[in-house]
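As structure tokens, one chain now follows by itself in the form predicted alone.
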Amino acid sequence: MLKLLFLSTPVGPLSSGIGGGVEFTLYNLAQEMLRRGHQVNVVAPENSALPNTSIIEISGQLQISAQSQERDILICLPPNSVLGNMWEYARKVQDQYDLIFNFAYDWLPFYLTPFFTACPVAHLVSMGSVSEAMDHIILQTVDQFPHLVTFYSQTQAETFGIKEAHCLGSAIDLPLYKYVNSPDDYLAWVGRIAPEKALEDAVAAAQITGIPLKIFGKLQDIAYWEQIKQDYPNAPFEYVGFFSTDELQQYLGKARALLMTPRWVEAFGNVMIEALACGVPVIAYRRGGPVEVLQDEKTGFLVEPDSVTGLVEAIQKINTIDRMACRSSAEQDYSLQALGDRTEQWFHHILLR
């Protein structure tokens, strides 16, 4: 049995949705490690909640998300930083654990890596390159401690110039997702509603095709959302809400297709495998994680990045995709057991050094 301490993202409480896919990954890995008999405690900002998980809540000011800042932004911690407080707690209790696992995409945890001497600090790099300071500290950590750093995908790692990276991928709890063979007549879009996710492209495609678009996720940037409504007053779209996994899959499974339209390199795209598990084909820009996950013309379509025309053409061909092939792809490659096996192997590799 391993004693594991997971340190969450400092941009928002767990279950708030602000942390995006990293919240999803942390929860799934915590549950799988617990199922395997390991001890798992999670350090997270106050007001966090995860079912069946022991959380140490830490107070303090939240960190600004890295993707919302400019590439040349300086390293900054607010007064009474929750990030600083979380890692001060980890420093004090490090001798009680076999391994600390960092999920935060922030400069401080990577910088602190060599200063934790009682147990190693492993890192999941949860996004692609978004700032010069993060690029530098991630590359420095990979150079000094290559065994301690993992990525979601090789495509993501290459945004830092890393040609051969250790990659964990991602996974879902497959029994939670019901296969739907006969969809309703609508498209789905799931994610944080923020400019880097380019929701407006999906709305534009819905307007051209006339197929309704249902939007799910955290409404993070209200001004951006209001601008979309102003720019597309006649498009058939609606914001449905931010839901738990159980609620989301009931809507997602009935969609004809999931649209993924990020402007940036998506590290993986957890919602993509959630959709596949429901039998829903995915139409995604050919950048980032979807390139490694989607089987073009078999489980969906990869289209030219930032091309609304490409989205429309793919939507018009969506009935050529076998929904059972989508479900089979999720079952084969993205089960929690498979992710748990990869994670355990990596942890043991770290501890045997």
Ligand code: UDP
The other form holds:
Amino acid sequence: MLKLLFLSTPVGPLSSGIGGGVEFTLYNLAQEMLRRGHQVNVVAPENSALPNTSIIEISGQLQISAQSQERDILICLPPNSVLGNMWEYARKVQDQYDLIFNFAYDWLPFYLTPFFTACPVAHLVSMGSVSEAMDHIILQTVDQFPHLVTFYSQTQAETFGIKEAHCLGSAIDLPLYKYVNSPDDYLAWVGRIAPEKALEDAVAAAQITGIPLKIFGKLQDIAYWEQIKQDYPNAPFEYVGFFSTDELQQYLGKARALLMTPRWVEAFGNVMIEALACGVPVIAYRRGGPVEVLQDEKTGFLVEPDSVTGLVEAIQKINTIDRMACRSSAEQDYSLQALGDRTEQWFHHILLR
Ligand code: UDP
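Write the structure block of the form predicted together with the ligand for the protein whose form predicted alone appears above.
So here's everything in the complex, that chain up top.
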């Protein structure tokens, strides 16, 4: 039995959706590690909530998401920083744990790696390269402590110039996702509504095909969303809301396809495996995580990055995809058991050193 301390992202409380896929991965890993008999405590900003999970809530000001800033941004912490407070807490309790697992894409935890002497600090790098200061500290940590850093995908690691990285991938709690064989006539787009996700491309594709687009996720950048509404007054799209997994999978399952249109190198794209688990084919740009997950023409289509025409052509042949093949792909490669095995192996590798 391992005693594990998970440190969440300081950009928002758990279950707020501000942390995106990293909230999802943390929750899934916590559940799987608990199921295996390990002890898991989660340190997260105040007002966090996760079912069946023991959370130590820490007060303080939230951190601004790294991806919403310029590449040459300096490292900034607000006064009474929740990030600083979370790591101060971890410092005090480090001798009660076997391993600390950092989920935050922030400079401070990487920098602190060698200062924790009572127990190792392992890191999940949850995004590709977005700033020079983060690139520097991540590469420095990989250089000094290669066994302590993992990524979602190899394509993500390559954005830092890392040729061979340890990759944990991602997973879903499959029984929570119901397979839907006969969809309704709409397309889905799921994610944080923010410029790096390029929702406008999916809206443009909906306008051309005339197939309604339902949008689910955290409305993170309101000015960006207003601009899309202004630019596409006649496109058939609708913002439905930000939902719990149970509600989200009900809507998602009935979609003809999920459109994934990120402008950046998506580290993984958790929404993709959630769609596949419901039997929903995924149409994604051939870039980042989807390249490693999707089987082109079998579980969806990989199209030329940033090409709305590519999206439209893929939508027009979506009926050639067997929805059962999508579900099977999620079952084979993205179960919690598979992620749990990989994670335990990695933890043991760290602890045996
Ligand atoms: N999500 C959610 N409710 C919604 C829409 C999205 O809980 O209504 C979650 C979704 O399950 C996924 C996350 O938001 O886990 C988005 O993660 P992804 O890896 O796709 O992108 P990121 O936000 O990390 O860039």
